[in-house]
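Encoded as structure tokens, the following chain is the form predicted alone, with no partner shown.
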Amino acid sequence: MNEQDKSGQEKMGKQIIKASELDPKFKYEITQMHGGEKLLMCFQCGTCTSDCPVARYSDSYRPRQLIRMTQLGLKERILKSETLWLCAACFTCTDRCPQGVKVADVIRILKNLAIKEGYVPPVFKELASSILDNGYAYRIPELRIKKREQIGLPPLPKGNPESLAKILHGIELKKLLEKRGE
């Protein structure tokens, strides 16, 4: 394959798979986890993707592709992918799968593995950090608080990060957020 063909494939969203990227044991690891037991039953019919509400509005998110990459053993490529994080966890894919593959559970497993490996998109790190700091997913700008006061709205309830700290005790979330130097 010449250089022009390679660049053409990359432009079309296709990436060349190298044998060194494959982890043949990965799919079996997933089948040993709760929710991943039926991974190998997927025959790539595409029902999960055709019914997925996120896939309708995203050019990159395809549950079928994530399942296939898992079956092929493209562990690093999947765990590093920000596309993985687009799943809305609506379970439409799982409900519609003719083979009974729990697609949403497999994606959850993959997200959990990505977190353990330290591959968390910056936006999710920011949300988690905010939750740990103030009990809310988003920081409320001071300007918004002042505007609420000016128009006579009651103050927003205070977050309770201390309770969250108790709940999350033992879940080294801060360490996970600091992994990979991001």
Partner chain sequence: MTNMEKNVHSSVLVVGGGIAGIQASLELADLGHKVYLLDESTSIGGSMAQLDKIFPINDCSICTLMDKLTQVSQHPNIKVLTNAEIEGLQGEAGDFEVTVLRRARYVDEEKCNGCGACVEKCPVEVPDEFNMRLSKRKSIYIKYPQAFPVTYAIDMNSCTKCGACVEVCEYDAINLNETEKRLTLKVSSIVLALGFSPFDPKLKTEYGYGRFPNVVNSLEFERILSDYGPYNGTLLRPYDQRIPRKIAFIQCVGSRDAQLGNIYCSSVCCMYAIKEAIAAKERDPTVQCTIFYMDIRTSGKDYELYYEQAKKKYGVRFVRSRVASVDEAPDTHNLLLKYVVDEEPRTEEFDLVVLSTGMCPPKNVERLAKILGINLNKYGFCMTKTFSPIETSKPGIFVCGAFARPKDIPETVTQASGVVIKTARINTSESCKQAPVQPQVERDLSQEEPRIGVFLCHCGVNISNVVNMNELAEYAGKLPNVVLVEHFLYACSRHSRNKIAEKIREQGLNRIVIGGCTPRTHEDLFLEVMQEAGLNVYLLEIANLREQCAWTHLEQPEKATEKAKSLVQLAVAKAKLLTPVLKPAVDVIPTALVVGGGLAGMTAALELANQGFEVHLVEKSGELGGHLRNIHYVLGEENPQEELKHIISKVSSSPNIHVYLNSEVVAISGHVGNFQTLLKHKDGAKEIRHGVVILATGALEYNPTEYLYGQSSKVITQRELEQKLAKGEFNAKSVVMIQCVGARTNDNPNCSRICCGHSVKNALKIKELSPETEVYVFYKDIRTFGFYEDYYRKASEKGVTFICYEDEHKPSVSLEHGELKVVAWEPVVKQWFSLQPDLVVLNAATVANTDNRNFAEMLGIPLTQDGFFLETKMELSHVDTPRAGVFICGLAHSPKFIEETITQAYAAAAHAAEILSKSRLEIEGTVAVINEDLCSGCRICENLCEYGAIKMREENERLVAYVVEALCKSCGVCGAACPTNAINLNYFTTEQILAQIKAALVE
Second form
Amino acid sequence: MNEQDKSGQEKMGKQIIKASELDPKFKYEITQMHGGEKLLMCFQCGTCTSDCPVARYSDSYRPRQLIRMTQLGLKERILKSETLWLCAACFTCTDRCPQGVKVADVIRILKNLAIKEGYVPPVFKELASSILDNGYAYRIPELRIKKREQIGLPPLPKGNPESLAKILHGIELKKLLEKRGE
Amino acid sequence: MEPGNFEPKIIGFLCNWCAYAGADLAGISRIQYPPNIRIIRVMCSGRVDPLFVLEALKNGADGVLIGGCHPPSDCHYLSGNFKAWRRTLLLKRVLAQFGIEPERLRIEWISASEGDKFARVVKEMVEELKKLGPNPLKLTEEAK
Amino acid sequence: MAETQGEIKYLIFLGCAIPYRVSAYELSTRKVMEKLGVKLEEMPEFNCCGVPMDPISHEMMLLLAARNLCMAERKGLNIMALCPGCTGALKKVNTMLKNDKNLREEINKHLKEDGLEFKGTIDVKHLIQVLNEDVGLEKIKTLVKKPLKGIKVAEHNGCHVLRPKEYMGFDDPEDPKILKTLIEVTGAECLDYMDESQCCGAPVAGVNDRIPLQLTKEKLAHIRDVGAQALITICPFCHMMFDTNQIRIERMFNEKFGIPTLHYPQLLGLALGMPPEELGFRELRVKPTELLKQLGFQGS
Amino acid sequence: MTNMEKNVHSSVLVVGGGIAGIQASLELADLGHKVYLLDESTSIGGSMAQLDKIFPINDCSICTLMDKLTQVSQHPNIKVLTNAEIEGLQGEAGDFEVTVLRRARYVDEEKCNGCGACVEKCPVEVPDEFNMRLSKRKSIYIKYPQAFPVTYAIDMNSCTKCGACVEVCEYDAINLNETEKRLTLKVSSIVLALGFSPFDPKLKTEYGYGRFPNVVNSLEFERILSDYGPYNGTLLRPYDQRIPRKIAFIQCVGSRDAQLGNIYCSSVCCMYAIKEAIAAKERDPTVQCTIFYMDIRTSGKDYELYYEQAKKKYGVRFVRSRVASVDEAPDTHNLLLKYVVDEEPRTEEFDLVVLSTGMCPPKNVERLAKILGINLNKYGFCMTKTFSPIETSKPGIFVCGAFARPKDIPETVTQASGVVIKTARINTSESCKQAPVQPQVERDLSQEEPRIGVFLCHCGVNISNVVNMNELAEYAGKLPNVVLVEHFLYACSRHSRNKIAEKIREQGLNRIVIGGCTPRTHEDLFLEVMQEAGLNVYLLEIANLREQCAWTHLEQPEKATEKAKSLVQLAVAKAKLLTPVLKPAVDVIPTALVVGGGLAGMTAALELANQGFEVHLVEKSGELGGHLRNIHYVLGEENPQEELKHIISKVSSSPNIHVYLNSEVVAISGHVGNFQTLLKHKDGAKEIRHGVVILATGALEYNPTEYLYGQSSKVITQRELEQKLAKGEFNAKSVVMIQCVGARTNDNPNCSRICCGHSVKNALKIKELSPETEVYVFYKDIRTFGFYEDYYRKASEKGVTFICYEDEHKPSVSLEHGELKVVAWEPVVKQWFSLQPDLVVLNAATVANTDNRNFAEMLGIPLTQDGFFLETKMELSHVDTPRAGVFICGLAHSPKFIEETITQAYAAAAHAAEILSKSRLEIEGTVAVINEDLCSGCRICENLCEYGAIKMREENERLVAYVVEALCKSCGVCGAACPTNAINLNYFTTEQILAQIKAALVE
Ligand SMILES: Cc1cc2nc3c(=O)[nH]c(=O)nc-3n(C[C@H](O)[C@H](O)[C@H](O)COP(=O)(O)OP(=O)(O)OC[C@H]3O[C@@H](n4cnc5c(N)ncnc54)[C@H](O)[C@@H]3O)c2cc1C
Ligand SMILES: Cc1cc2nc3c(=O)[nH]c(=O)nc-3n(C[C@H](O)[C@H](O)[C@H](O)COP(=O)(O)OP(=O)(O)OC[C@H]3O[C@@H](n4cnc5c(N)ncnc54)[C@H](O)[C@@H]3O)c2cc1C
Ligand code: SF4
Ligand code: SF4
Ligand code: SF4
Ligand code: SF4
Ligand code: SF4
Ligand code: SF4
Ligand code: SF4
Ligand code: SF4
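The structure above corresponds to the form predicted alone; please provide the structure of the form predicted in complex with the partner chain.
Below is the entire complex, every chain and molecule, led by the chain shown above.
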């Protein structure tokens, strides 16, 4: 993903964002979700961007900017943005935000929404299907499982995909993934 | 008088609110300085009439110190310190005309918390005056 | 909280990454815990803790974690996790479900599909928490056979064992102390270095291959600058970044680090008198040859 | 009031001896009340004693404070109780009984004279809290060199009871076994001035305070800067005591932080950080100072100029970013700060970091609140209300200073004065007051030759260890006119003072010279002696043998003795020329003129009327109320229109208040105690005579020319919006508010203080009436200081969007097909974007009333650059002008909120009442006197006098100058300038000073 994090921000730079591009309802929607309750409290102090380890090495990933765009209702731009996926979920921002905004959770909410809009980065597709198949995020090779015993580790408990399938039944997302996965 | 053990005499006019209090703090903090100064308390440095300075020099003072509050506005009387400052500048010119080194007159802003500054100023003055030697007026008086 | 009845007994939660790639961490943990008298039971039928699914669906993450908690509740034992990510997810969901009745009802609706129900009867801890709170420094101290005197190391806690503090809360994320004291009890010296609490970047590795390496490189440089002989981690992902990726980083940035990275239980194991082979030292990519030599272990 | 009077004690308890408590005590005591000033510390002074300079004038803090400490120490009506705490309260307003616990000090206040001998001997060293632990003190110590009481104390936590101090104390002042005591005070009211406690930055671990030695908090930095601090005023950093090249200031540490629960803004730290940066720059201009902030909150009077000056004149760098974390470079112990500029994260290295730590409620205040039965707000500060800003929830208990809300010194002092008018039962009949010491009948000296008595004090061994007292006494005895020389071990002790009075009478002494310690602290003690002995107080002169001789020449006893002789000679020379001076007095007309019938004027008028004074209230318009008439909501629960109605009805029904509507002041003449004013109203003119003037002329709303105001009915001011909201005429779905219209501009550089709060208030009202309406607020800094921050947050929470703009990126407003369009720059997203609001609301500045200029001219008082009245000392009280008897309050002084206006009106009323309560006003005798025969009428003096105390009059067809004694403040500036030497200054006469000069120079 070489240039991936150099997102469309710069390209957007020139034009004026029109009032019609702003969805003032968007911010209220986010505050209804787990972790998004404090979104509106953000007063743009800059702490989250200053301290974000990813922002330091990315040209485009800026948590404060994402929060701001969310407050302003730039829904389309955010959900389309590839930079969203760069968050390492290290929670530094959440812990340090003086206003108690759960920045990492808001970004997670945005990712969840992006998925609903149909954008799923390949790596997540893989992880998800592996979990649905065997309960683990990775498909652990037979070789590894054998090696465990060689070095004296107990056998790895078997996952229970059937049980998972049952409890995950009814989650809209599963369908979505399956559809995309095909 | 032998220049070697010449001990200059200094008259200090210190305003009550800042400089005099600063001189007190030097004492409270036990900061040592040469005993050559005699302090005359005035309410404001602006009270120092040029006459006082001239009389002091005429009567044999080797140096005169005027101490006031820091500008712009430490002055208890708003602007007495400015007035003293302007007057001192003029007075220095007058002194030069009389053949008295203007450095013998010094004006300093010393706050009530600057005990060390007060002591330093006295020390400096004593050293400088030792270099300058006795007040020339005194010599002519003595000659008479 | 489930009863422990005098003896210390936990369900060990391995998560996905450890069995997949980092068995030395598991191995050394098991050995060390045995030595310390902590009984570990296997966790049946567990599944991914949920964390990797959070970006895709928060709900799915909640359900995955909740299911694991139910498995533990069934066993009536508290969970000890090795991976901070797993610890975080399980702890957080455990707390959320315990405190938020509405959420609990909602989740239980789903769980019921497989006859499960979250009741809120157990607790979740990370390995270092068990060492610190249940075993205790005093006990460890008495069991240290071979104090690692003269060894200088640095630590990297990793984010998720500390953050978000709202759910983790057992150590100060800005100035964490527990791992440091656990290191010091082995006799090794633990050095402070710059930006200690910074993330290694591992979680982004799936979507970007440059940023995580840069972050890890920056940390390695700080650690090298203070003269640490080794780095101690307690997270499989951090370990991968520092150990597995170190040679790659050295090549990429054309800088030499050569900092062996041990799982904390490996270090502790040495101090408890176990030989490196038993603790999975062989699996380390950056070989701690010098360090082991200094401690009197030859040729491993 | 009358039915209460039976139980009224004339005593007041002031709790907390910071500047708030000190000011309140002094004013109450001046009004004749007995005051108990109680502090839990060993000394009074509070936080102000620790500060280096104070904004906005950058005066020395301790000088300003010391002036007050001296007054407290000398005031006969004030009893200071240190080391004390309140244990119980009984009774009710007017009749309280307070139990006080006095913890042991182990040093007797009556006996200890502050010589400090004990300190040298004490072997135990502990960190000095006063210097923020950056230096050490002994177990026996005095809090700071200038502290009052001048009594040492023992800190039993560290004392080993070795007894070394006991042994050395010549005065037997130390008792290591002293125990705590309890006492009961009967008081009529209680003033709480508990101040604040500084936030503990250890709680913000990401800034590394406590871990990194070069991260200091602001009070530590104040001590570092202080001349009597740990480094004697040299700018050094703690780790290696090296001069820091780069200093970072981090704002809002412990304030505006929801994670910590301290959501409020501490109000003062923006200003003090700027002050500290300037101070650092003044010490070394090459030091680089950077202030990291979220909003700079410099909304006080002329504070914006201070901020601008820091940027332009001193080159202080300001960065709008909260610092995320501080890390230490292990080798250099420098610090790395993470912040963001232009949405780019940065790391920058500094050698020293100063945390601008906020103000928290005083320690353990919950306990005290419980004992007293008062309510605290959710943060633990005292609960007050908008329209009763100094009343606690319990009648008879009042509050002032930082305990009521974080605030700076001028606001604190103003509030302390304000408390006085509520606390005091001012009564014009002298009987109810505690009479100050009554002057004895003075002896007539006109026929007597000077008979000088010289009393020399050993001050224990302080003076006598250095100066040879016998030699000195012998020398003094030989000086002309000296008839008696006596020694004392402690001249200031009660015993010695009685002895002196006795000697005066016995020996018929008529001039007194004391050789001892500085007159600045001890003069008043000896003045009392003079009075007791029937001598005029101006017949005393003190030779400063301790502070200015013995203590500064410890190693040179011979030279010190010589100098002491000279100092005594100097004093005798002056004493010989001293003459009795009568203190002039003016008659006071117990009536006040209040100009302006807004909230300020009405409040001041009511308070004075309540105290029984007659008030003339002059209002230019046809109605009372001023701006308050347009205010329909406040950031709080009260209903302003109800309150206004209530106030107006009280004013109208007060028999003591004469209201003149549609009236204006045409001329004012006279002086304090006796002014004559000419009023004009539509029915004609009227002359009023009064003792004081209170100017409450308010201010005006700026009339915008920007943003299409006046061109579109959809562009309105915030005031107009409030009318719409109140009248139910509001129906917009999208509103844009623009802040700082006509304020913080080149033409009007100051901040109007109220408008940020005003926007937040109206935005909240919009959201209440119409939640779906979107509100955008474009601001430069949001200045919701203090607890107003709560409302800023509430507005955010309701979905109001706040967007910051810089002058280069002002929003633009245009009309397209009759629809409004606003184009603005969003600095975080870094994009221009446009909005189509239904309304644009401008926050028009509050600008000075143009009438102020007339009053300034008539009364000879100054205005600020932007036309508000300028008080005498901006760093202290807000209400006094250089013109005695003239006070200011309300918007006429500067923009302020309702509660601040009320507080200031109280303060103005208190200061006015102090004058009005006296039938005759005694004036210092050290005034200028003009010899009319010598005066040439040149008017030089008239122009020089800052106080307008010199006036000219025709005398035998000749212009001569005369002094209005009531106005003269004794500076002597006029005397020094008079070309014909026509002016002299009592007690500092030219002749006396010349005699001193001559005496000093005899060989
Ligand atoms: C670093 C810093 C710099 C500042 N610089 C400036 C400046 O330059 N200019 C400016 O205007 N303001 C400045 N301020 C603000 C200023 O310090 C306050 O406005 C002022 O000190 C408030 O005075 P106070 O009397 O209300 O409180 P304090 O000074 O806090 O005094 C309170 C007193 O009450 C006593 N007390 C407390 N509790 C009890 C109790 N229970 N019983 C008995 N006694 C008690 C305390 O011992 C103390 O003596 C600064 C503040 C800080 C922190
Ligand atoms: C637009 C605006 C909004 C505000 N909103 C709030 C708010 O929401 N909350 C809050 O707490 N505070 C608010 N305030 C501040 C509050 O209004 C003031 O603190 C308070 O009303 C000031 O009262 P005042 O008497 O000092 O001045 P004013 O109200 O201005 O009264 C001055 C009076 O003096 C009269 N006068 C003027 N010149 C003369 C003269 N030459 N002779 C005789 N009389 C004269 C005037 O006619 C007027 O009646 C606001 C102020 C403004 C301007
Ligand atoms: S730290 Fe919090 S308040 Fe600050 S910019 Fe980020 S989200 Fe906003
Ligand atoms: S959680 Fe995400 S946004 Fe927050 S600091 Fe970590 S990487 Fe940055
Ligand atoms: S020695 Fe005695 S008199 Fe002197 S300061 Fe100490 S206690 Fe006070
Ligand atoms: S008794 Fe206490 S205060 Fe006195 S000298 Fe000994 S240690 Fe110091
Ligand atoms: S904004 Fe308020 S709390 Fe923050 S530094 Fe400024 S005055 Fe202090
Ligand atoms: S809107 Fe008013 S209060 Fe706010 S910053 Fe501007 S001038 Fe100051
Ligand atoms: S300066 Fe002197 S001469 Fe001139 S008017 Fe004043 S008193 Fe008269
Ligand atoms: S002494 Fe000062 S105040 Fe008094 S008249 Fe002279 S100049 Fe004015």
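Residue numbers count along the first chain shown, from 1. The model shown is predicted, which means the values in this text are computed figures rather than measured ones. Take the two forms, find the largest set of C-alpha atoms that superpose within 1.5 Å, and that set is the rigid core.
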At the hinge of the rigid-body rearrangement between the two forms: which of Gly118, Gln65, Lys25, Arg144? Gly118
